[in-house]
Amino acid sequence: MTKRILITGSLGHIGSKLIHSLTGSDYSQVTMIDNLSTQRFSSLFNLPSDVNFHYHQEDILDADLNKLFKDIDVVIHLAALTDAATSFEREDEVEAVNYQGTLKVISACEANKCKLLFPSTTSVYGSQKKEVDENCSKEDLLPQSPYAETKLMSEQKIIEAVINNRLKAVILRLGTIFGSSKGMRFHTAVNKFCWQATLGESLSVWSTALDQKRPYLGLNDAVNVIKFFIEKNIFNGEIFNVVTSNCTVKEVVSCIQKYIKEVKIDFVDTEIMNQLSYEVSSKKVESLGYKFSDDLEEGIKETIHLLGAIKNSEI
């Protein structure tokens, strides 16, 4: 059965990869909303010709979402300010887009009986001493940035709507994204390191983080898991961690050094990402039958290859 889906933030890092992976046989209509604040026009280039796309240059805070969500089966709400490090400097804006914007999306989904797929973040776990899963109690969730806080607040509002039978939804806590897309940015750890290393710059590593583990998610896995939940029609109101692998910063750097031998590290202090090492379990989503396919080293190799003309690298 084909579905009509709507994607907010459709031209971003994940969104651009998603829209280019769609087929008309699976989705009868794909509505895209993006305010183009980052001018990622190229995300719209050469879209699959067999898909019935509709693009709206709109901001979710100003748009008439009730009108846009009419006759939509599933909403994938990717629109967000995702740079955790800079979210300290723009707390009001992050709260408006990530939280108030999500409240508008929830309301429009309720009014139009749309199912909601909400990508959250593993950053909501904050400081943890051992591997964590979705059973982590609310009291033990320790988000350490305005970005993570707004995602957790949004989760709670979605769960509240589900409990009150106003909404069918699923929440995916995504690891830090690595991999390339037409709309990619370079503020997340792995991609940022690839960019810095390719330019011959020192890698900016938090002074406490070299031997600490972090959860990472390949972009292909991010896209495939979104489609998996839609195709399986899993909107049971639950939370699922989505993590390709848990790796230390040292392991990430070692992968980069295979292709760029001279990699320098600049240790810096910051008020974010100074938490203890933590690992996130994806066993729950795997129990549904989803199989992760991305590989961190392959993702790094691909990204460095795309940047290869800037600085010679051994690929």
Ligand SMILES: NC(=O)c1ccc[n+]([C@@H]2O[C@H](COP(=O)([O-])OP(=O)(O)OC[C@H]3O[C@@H](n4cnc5c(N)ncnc54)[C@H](O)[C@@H]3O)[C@@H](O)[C@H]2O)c1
Given for the second form:
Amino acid sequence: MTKRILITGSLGHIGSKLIHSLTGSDYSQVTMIDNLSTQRFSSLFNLPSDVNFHYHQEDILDADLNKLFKDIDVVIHLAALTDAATSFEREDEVEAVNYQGTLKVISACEANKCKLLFPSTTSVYGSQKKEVDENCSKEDLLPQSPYAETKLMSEQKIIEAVINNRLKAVILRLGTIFGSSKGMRFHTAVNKFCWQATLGESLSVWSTALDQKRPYLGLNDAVNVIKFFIEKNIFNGEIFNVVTSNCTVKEVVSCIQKYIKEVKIDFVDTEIMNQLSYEVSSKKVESLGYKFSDDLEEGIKETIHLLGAIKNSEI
Ligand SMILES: NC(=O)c1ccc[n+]([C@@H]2O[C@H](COP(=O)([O-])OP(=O)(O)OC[C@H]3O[C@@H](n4cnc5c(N)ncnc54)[C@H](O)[C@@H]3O)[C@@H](O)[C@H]2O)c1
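To test you: the structure above is the form predicted on its own. What is the structure of the form predicted together with the ligand?
Every chain and every other molecule in the complex is listed next, the one we just looked at coming first.
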């Protein structure tokens, strides 16, 4: 059956890849909400013509979500302030959009009986001594930034609503995204390093991070897994980790070096670097039948290729 979906934050990095991947035969109506705070107009260019798209330039904190969510089957709530590193300086704003905004989304989903797909983050795990999975207890979750804290608080409210039979939802803890999109951003590790290396700048690597493993997720996998949950109609209130591969920064840098001759590294200090290495298992989502298809080196190659005309780095 074709679905009517609504995507908040639809013009962002993940949202733009998602909207461009949709087909009219699977999705009869796609409503998009984005306040354009990040100016990604280009995400709306040349959308698939067989899909019935509606776009609302609105802020989720001001919009009449109860009205917008009417007759929607599934809400994919991507809107958020997503830069973890700067979230220390704008805690109130991050709390308002990421947490209060999500409470509004939950309540409008309840009122309109929409299912909710919520993208959380693997950074809710924080410092961990060994590979973690979804059974990690609440007490052992150690979010290291206001951004990750708002995601964890939102998860808890969603689970509460599911337990009280007010909502059907699924929570996906996504790894840090690599890969390209029309609404691409470059402030997370892999993309930022590709950008800096292309410009011939030193890569700003957190002093403690070179040999530490971190969970990464290819953008195609992010989009495919969202569609997988919608198509399989899995809104059982559970949490699923979604990670293409756990890699060290050294491994990321060595992939970049295959395409850019000289890569310099500058070690920097940041408030969120006191994390230990952590690896996140995706076995639970794989056990549902989801097969990961992205590859870190391919993602890096594609991103560097996009910037290939810039010759600073003598690619
Ligand atoms: N990209 C990642 O590495 C990653 C990893 C884990 C989880 N996530 C989560 O996935 C979701 C999407 O991430 P992304 O990388 O596409 O983020 P993004 O920053 O690229 O996009 C977010 C979009 O939300 C919009 N937005 C922000 N505040 C809004 C508001 N108040 N009202 C309406 N629109 C608003 C922005 O204009 C932007 O287009 C986020 O919730 C993020 O926390 C992302």
